[in-house]
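This document starts with one chain, in the form predicted alone, laid out as C-alpha cells.
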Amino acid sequence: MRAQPEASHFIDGVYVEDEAGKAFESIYAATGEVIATLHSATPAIIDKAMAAASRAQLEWASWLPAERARVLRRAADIIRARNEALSELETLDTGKAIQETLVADASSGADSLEWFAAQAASLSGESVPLGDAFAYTVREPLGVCVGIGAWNYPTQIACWKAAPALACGNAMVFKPSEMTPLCALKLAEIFIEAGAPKGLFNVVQGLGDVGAALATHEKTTKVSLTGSVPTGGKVYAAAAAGMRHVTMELGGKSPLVVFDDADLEDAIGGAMLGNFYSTGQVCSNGTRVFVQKGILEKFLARLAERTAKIRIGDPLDPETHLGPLISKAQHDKVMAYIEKGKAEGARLVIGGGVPEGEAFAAGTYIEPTVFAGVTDDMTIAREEIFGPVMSVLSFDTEEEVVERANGTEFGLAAGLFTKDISRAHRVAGRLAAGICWINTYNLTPVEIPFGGVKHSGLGRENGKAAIAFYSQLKTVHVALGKVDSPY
C-alpha cells in the first residue's frame, strides 16, 4: 500500500524536493507499512516558502474581500466533490476508521473554508464621533502566518488556520505533523485548482527543527499551533521573542460530570464519544468523568455493555468503530499509563489490552478501557494519556465536582449532563474551561468558538473570534477643523 506524494513539499504552486533533508517514513499505523517516504525541510526550502508566501500575501490582500470569498467557497466545493478519495488518504495518514473520516475530517475543513468565505466579504471597522473630527478603524491583514498541525486531526486542523487566515488577507506557511504528513500536501493542490495565487498556501514537511525554524524566521507575522502543551510553551517563547501573534491550542485533561438525574444512555453515549472517537486521541476528550454516586452502578454496568460492542479492526472497513492508534511509540505510552492505573489501584471494568489475532498483529491497536475507583492523585486523572483510556470518579454534591473538576492545569473543554437547566447553566459558569457543553460533548461546529484556558493555550479558532487573532486593527483620526496649538 503506497500513498507517496509526487514531492515532500508544496511551494510557490508546485511539488519541491530537496533530499539534502533528513528522510522520514509515513507508516499506516494498521499494519505498520511504510506508505510514504519523505524528507525534511532544509533552510533553503524554508527560506523559498517564506518568500512565497510573503510575495503571494501582497497580491491577495490586494483583492476584494468577494474574490478571497470566491476562493474559498471554490476549495470547500472541490474538497466535498472528492471527500472519499480525501478521507481514504486520511485514514491511511492517521489509522482512523473511515466511518468517522468521511463525515469529520475533509468534510468538516470544507465547512470551515465556505463559513469563513461567508465571513471575508464583512470584515470591517467603526467609525467613532468626535465633536470636529472622527476616527475610523480598519481590520488588516497580519502578513505571513505559519500553521503547526497535530497529526490527530490534520486536514481540520489544516483548513481550521488556513480558512480564517486567507479569509483576512493573509498567506500561510503550513507544516503537517511529521507523523501525517500527506494530507496538507492534497489541500495546496486544491486552492490553486480553486485559483488562490501561487504561494497563497505553502506545505513543508519536517520535525520539531522545521517548525522551530518557522515560528522563528524574521518574514513571520503570527504562528498557530495545535500540539502538546510542553511543544506550545516552547514556540509560544520562541514566537514571543519576535512579537509574534499566537494562537496555541493545546492539550486537555477535561472532566465531564454526569449528575444523578441526567438521561443515562445519552450521558454514557456522551462519556463514550468524549473518549473512544478517534480512538481517545481529541484534545478536548473527557477523559475524567465524574458520575454522582447515587448512578454510579447502573453508569458503569451499561457503559461496560455498550463498550464491549465497540467493533475494533481494519480502519478502511466502513464497519470498524475504531482503529489503531497513531504509532508504535504512541501505543506503548498508553499501555504504559494503562498499567500504572491498575498499579496505582483503579479498578479494570473492560478493555486494557490489545486485541488478539492475526488482523492486529502488525498494528498498534489497543481496546477501549475503562477504569472505575479512580481518585483524583491517580497518574491517569491527572495526566493527557490521548488514548482510549475513560476514568470514572463518583462525587456526592455540586460543590464538590466543581472544585475537583477545575482541579487542573489544563482548561480546555469541560461538559455536564443534567436535566435541572438552572443547575447546567450554574455548573458551566463556574467550570474553568474555553468550551463547555450541556448534555452533549465534542461537538465543535465552525460556527462557535474554540481553544482553551490556563495551560491549554489562548487565542481562539473558528467562529467570529478568530477573525481578531488573524488580523489587527488599524485607527484613522480625521480632524475636520483648524489645528488647536499653543506653538
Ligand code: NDP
The other form holds:
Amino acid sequence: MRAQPEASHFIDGVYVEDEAGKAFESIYAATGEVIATLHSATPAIIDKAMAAASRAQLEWASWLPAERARVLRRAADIIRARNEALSELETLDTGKAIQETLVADASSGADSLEWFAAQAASLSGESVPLGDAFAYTVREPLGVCVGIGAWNYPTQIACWKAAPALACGNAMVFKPSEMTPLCALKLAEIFIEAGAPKGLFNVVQGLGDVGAALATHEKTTKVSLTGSVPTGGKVYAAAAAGMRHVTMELGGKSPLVVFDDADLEDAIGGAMLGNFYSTGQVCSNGTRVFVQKGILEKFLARLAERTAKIRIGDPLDPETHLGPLISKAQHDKVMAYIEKGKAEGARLVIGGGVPEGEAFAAGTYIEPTVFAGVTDDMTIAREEIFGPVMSVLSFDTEEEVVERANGTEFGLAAGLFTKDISRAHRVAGRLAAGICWINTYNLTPVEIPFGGVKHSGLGRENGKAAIAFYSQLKTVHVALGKVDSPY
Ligand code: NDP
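Moving on from the form predicted alone, kindly provide the form predicted in complex with the named molecule as a structure.
Entire complex below, previous chain first.
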C-alpha cells in the first residue's frame, strides 16, 4: 500500500522536493507498512515557503472579502466531493477507522471553510462617536500565520487553522506532525484548485526543529499550535521573543461527571465516545469519569457489556470501530500507563491488553480499556494517556466532585450528565474548562469556540471567537473640529 505524494512540500502552488532534508517515513499503523518517504524541510525550503506566503498574503488581503469567501467555499465544495478519497488517506495517515474519518475529518474541515467563508464576507469594525470627533475600527490581517499540527486529526487541524486565518486575509505555512504528513498536502492542492493565489497556503514537512524554525522566522506574525503542553510551552516562549500572536490548543485530562439521576445509557455512551473515539487519541477526551456512588456498580456492569462489543480491527473495514494507535512509540507509552494503573491498585474492568491474532500482529492495537477504583493521586488519573483507557472514579456529593474535577493543571474540556437542569448549569459554571458539555460529550461543531484554560491552552479555534485570534484591530480617530493645542 503506497500513498507517496508527488514531493514532500507544497510551496507557491506546486510540489517541491529538497532531498538534502533528512528523510523520514510515513507508516500505516494498522500494518506497519511504509506508505511514503518524505524529506524534512531544509532552511532553504522554510525560507522559500515563508517568502511565497508573504507575497501571496499581500495579494490576498487586497481582494474583496466576498472574493476571498468564494475561494474558501469552493475549497469546501471540493473537499465534500472528494470526501471518500480524503477519508481513506486520513485513515492511512492516522490508522483511525474509516467509519470515523468519513464523517469527522475532511467533512469537519469543509464545515470550517464554509463557515469562515461567511465570516470573511462580513468582517467589520465599529464606529465610536466622540462629540467633536469620532473613531472607527478596522479588522486587519496579521500577515503570515504558521500552523503546527498534532497527529490525531491532520485534515481537521489544518482546516481549523487555515479557515479563520485565510478568512481574515492572512497566508499560512503549515507543518503537519511528521507522523501524519500526507493530508495537509491534499488541502494545499485543493486551495489552488479553488482559485487561491499561489503561496497562500503552503505545507512544509519536518519534526520539531522545523516547527521551531517556523515559529521564530522573521516573517512569522502568528503561531497556532495543536500539540502537547510541553511543546506548547516551548513554542509559546519562542513566539513571545518576537512578540508574535499565538493560539495554543494543548492537551487535557478532562472530567466527565455522571450524577445518579442521569440517563444511564446516554452517560455510558458519552463516556465511551469521550474515551474510545479515534482510539482514545482526542485532546478533549473525558478520561476521568466520576460516577456518583449510588449508580457505580450498575454503570460499570453496563459499560463493560457495551465495551465488549466494540469491534477492533482493520481501519479500512467500514464495520470496524477502533483502529490501532498512531505509532509503536505511542502504543508502548499507553501500555506502560496500563501497567502503571494495575501496579498502583486500579481495578481492571475490561481490556488492558493487545488483541490477539494474525490480523493484529503487525499493527499497534490496544483493547479498549476501563479501570475502576481509580483515585485522584494515581498516575492514570493525573497524566494525559492519549489512548483508549478510561478511568472511573466514584464520588458522593456535588461539592466534592467539582473540587476533584478541577484538581488538575489541565482545563480543556468537561462534561456532566444529569436530569436536574439547575444542577447542570450550576456545575457547568463551576468546572474550570474551556468547553463544557451537558448530557453529551466531545461534540465540536465549527460554529462554537473550542480551546482550553489553565495549561490546556490560549486562544480559541472555531466560532466567531477565532476571528480575534487571526486579526488585529486598527483604530482610526477622526477630528471634526479645530486642534485644541496649548502651544
Ligand atoms: P507534540 O506536542 O509532540 O507535537 C505537536 C506538533 O509540534 C508536531 O507537529 C511536532 O512536530 C511539533 N513540535 C514539536 N516540538 C516543537 C518545537 N520545539 N517547536 C515547534 N514545533 C514543535 O504533540 P503530538 O503530535 O504528540 O500530539 C498529541 C498532543 O496534542 C496531545 O497532548 C493532545 O492532547 C494534543 N492535542 C490538542 C488538541 C487541542 O485542540 N487542544 C487537539 C489534538 C491534540 P513532530 O511531532 O513532527 O516532531
